[in-house]
Amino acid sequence: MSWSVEDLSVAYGRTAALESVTVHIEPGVVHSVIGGDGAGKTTLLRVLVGLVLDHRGGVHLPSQDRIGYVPSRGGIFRDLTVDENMAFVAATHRLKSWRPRASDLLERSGIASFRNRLAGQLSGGQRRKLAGSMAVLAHPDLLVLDEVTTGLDPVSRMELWRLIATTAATGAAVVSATTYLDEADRAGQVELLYDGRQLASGSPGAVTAAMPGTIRDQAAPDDPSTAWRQGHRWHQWHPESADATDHQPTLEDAAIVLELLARKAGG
């Protein structure tokens, strides 16, 4: 069965964090949720698990029971161990038998050596990681991570989605907010938000192909208000070009460009 929200718009006090967005969540796939600050991102994945109720448009998703979610900050309990973060999440589901899966997550996530020390003492990337292998223990149907891995070090972060992955491949639809495009490159569908608008959905290669224009490597900018830097060189977006021979776009070369395109429609 698939998820979907439909139209969905939220609004604080006069401030519009979300208008008019759709997103349809199938079992089995990634979905990445990508933008700038204040893009929504954080918005919508609230909805997503019903800590949202104020708003209009559509909404069909499995039961609460049925949605693990990691928040941006915290999905642990600081003052209880590895082991009892784990045993709280079956005690709340009720689940029977649960002891070696949760011993195979802790393996699979780095953090089975630690499983006797409060969740409080653990590193930065060792808490997301708790936090991640706590709301996949019950099997969800819809898993929700916002921005689970920012800030980790490059083993944590392959830890982190190697547990997302396999959670995806047994079935559960997944939404995650990532600050990484590298991370949304690798999901199934893309959904770019700014501003609370929906800019593009689709694949990675769909939302990139549907780039106007052209994207051009080069040692420094023809025009600094449409170029941004890769490493050493720049990347220069030339809006009416269609030559082929010019470098192949990025998924970030077209966030950038559609962000730049709905920057300027805004005035």
Second form
Amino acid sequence: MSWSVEDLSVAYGRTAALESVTVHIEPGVVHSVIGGDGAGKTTLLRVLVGLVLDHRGGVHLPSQDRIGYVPSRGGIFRDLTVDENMAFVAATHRLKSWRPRASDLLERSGIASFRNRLAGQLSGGQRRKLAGSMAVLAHPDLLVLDEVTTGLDPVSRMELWRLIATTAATGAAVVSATTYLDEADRAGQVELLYDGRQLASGSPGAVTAAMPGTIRDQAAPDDPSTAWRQGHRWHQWHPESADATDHQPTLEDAAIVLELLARKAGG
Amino acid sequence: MKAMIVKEFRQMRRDKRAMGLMIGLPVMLLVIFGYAARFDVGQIQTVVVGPNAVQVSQSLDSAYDVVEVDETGDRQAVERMLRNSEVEVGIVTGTGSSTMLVDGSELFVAQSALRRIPPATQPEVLFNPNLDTAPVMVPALIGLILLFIGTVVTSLGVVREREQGTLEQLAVMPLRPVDVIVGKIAPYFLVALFDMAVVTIAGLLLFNVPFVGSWLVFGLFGLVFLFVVLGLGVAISTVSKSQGEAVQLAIMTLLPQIMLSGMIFPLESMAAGVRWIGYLLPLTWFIKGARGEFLKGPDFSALALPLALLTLMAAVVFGVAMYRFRGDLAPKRGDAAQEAPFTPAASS
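Requested next: the structure of the form predicted together with the partner chain (the form predicted alone having been shown above).
To see the whole picture, the full complex is given below, headed by that same chain.
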């Protein structure tokens, strides 16, 4: 069964947090929500988990007990041990014989040896992995993750992504907000938001292809307002058509260009 | 250094609660100590009975506020009035000398009365004959401990959830708001009940405080008072972003209750304006009920008003606190629905 939000708009006071956003959420697919600060990523996720009720547009989502959620901070109970955190989630979902699955999840997350440690005493990465394990314990139909990998070391990010990918492989739909475009590049579907608007939607390849103009890899920028660093070199965007010297654009290039154009159009 | 001082003043100006503590607290302390911190009671509510009641009542010191003169009344009637806190002193006149019955549960009132014994009158202190402090303080301390647990500890417990971002987590878990609210508050409620029992037993055993009233009525007062203080704690937590803010606010609610509830300074000695603040505080009414049950065992009707007021406070404070707490757990509202109400396509 697939889920969706259609023509979704949310306003906080006079500020529009989301404007006419449509997302089709397919089971077994990881959907990456990308965009800068204030783009509306968290608001979209909060609509998905039922924390924002007042909005325009259609919402077709699983019931709350079928949704797993890891907020951008927290998601764990620091004064409980790792095991007690898992037990609490199992109790709220009225799960029976959950212990083998909990053990398996903690094992795969690499925190099984800390089962009796207070969650507050875990490292940042371990806490995120515990929060992830708690969110998937009850086999959710929809897993919603708000920048779960932000600030984590590469190994922790990899372990967390393995957990997410496994969950998607078992049929759950995953919606993950992230600022890491390399992660988004691995997703099945990308939603690019800017200032509450949906700039692009589709597979990473499709979003990249939606970028107008071309990218040139240069030692120095021609126009600093439309160029950005890429290692020691510069990626310069040119609105004109492609030629042989053009660089194959990445999802990051496309996201930057689409946002630059949106900013320009918005004045 | 100048930059540091300017920065500190800017931060201080924006920390409204700290400013409240720095400016509001000295004003509050001045008012309390200026108008409330008096041990000498200037108005002693008095009944005079017996054949010479009229003559004796006319010859009394001006500190005695004679509320009733009854030539047909007897000692038994006076004792009942004292027990029910209708008066603080009762003078039973006879053909020769008179007997002045003094309510020993009102420590400072009794001391004031004993400093002004009318001529040819034999004083007799009831309920706390030696005018000991412990029997008067222990019931009040029970209230103070419940107040501390209810407001400080409960508010910290709830604010911790908000600080750690777990309140939002609870809101999206398959739990009803009522599950979260009751589950969150019930442990504090039970611990406070346990504390109440421990402090009461310790008071009885360690300080030999008598208990002459009804355990049922005392328990009822404790139960209703607990709802008020737990409500206060939850209400504080709903307007505090951090544990520091919650503690600041809890101190602001604790201090006036300690000073103006009659726990230390007698309400009767306070200036009228300050005394009325005392009447608005829940600890005032718990102390009236608890002291009554410990020392005097009044008729239930005599405690009906304190119990009714405490119940009203419990309903208002606990109700408002639960409403606000539920708001914390409920989904946030935007403005979009004003244009077109949300109608889910399916499910939840």
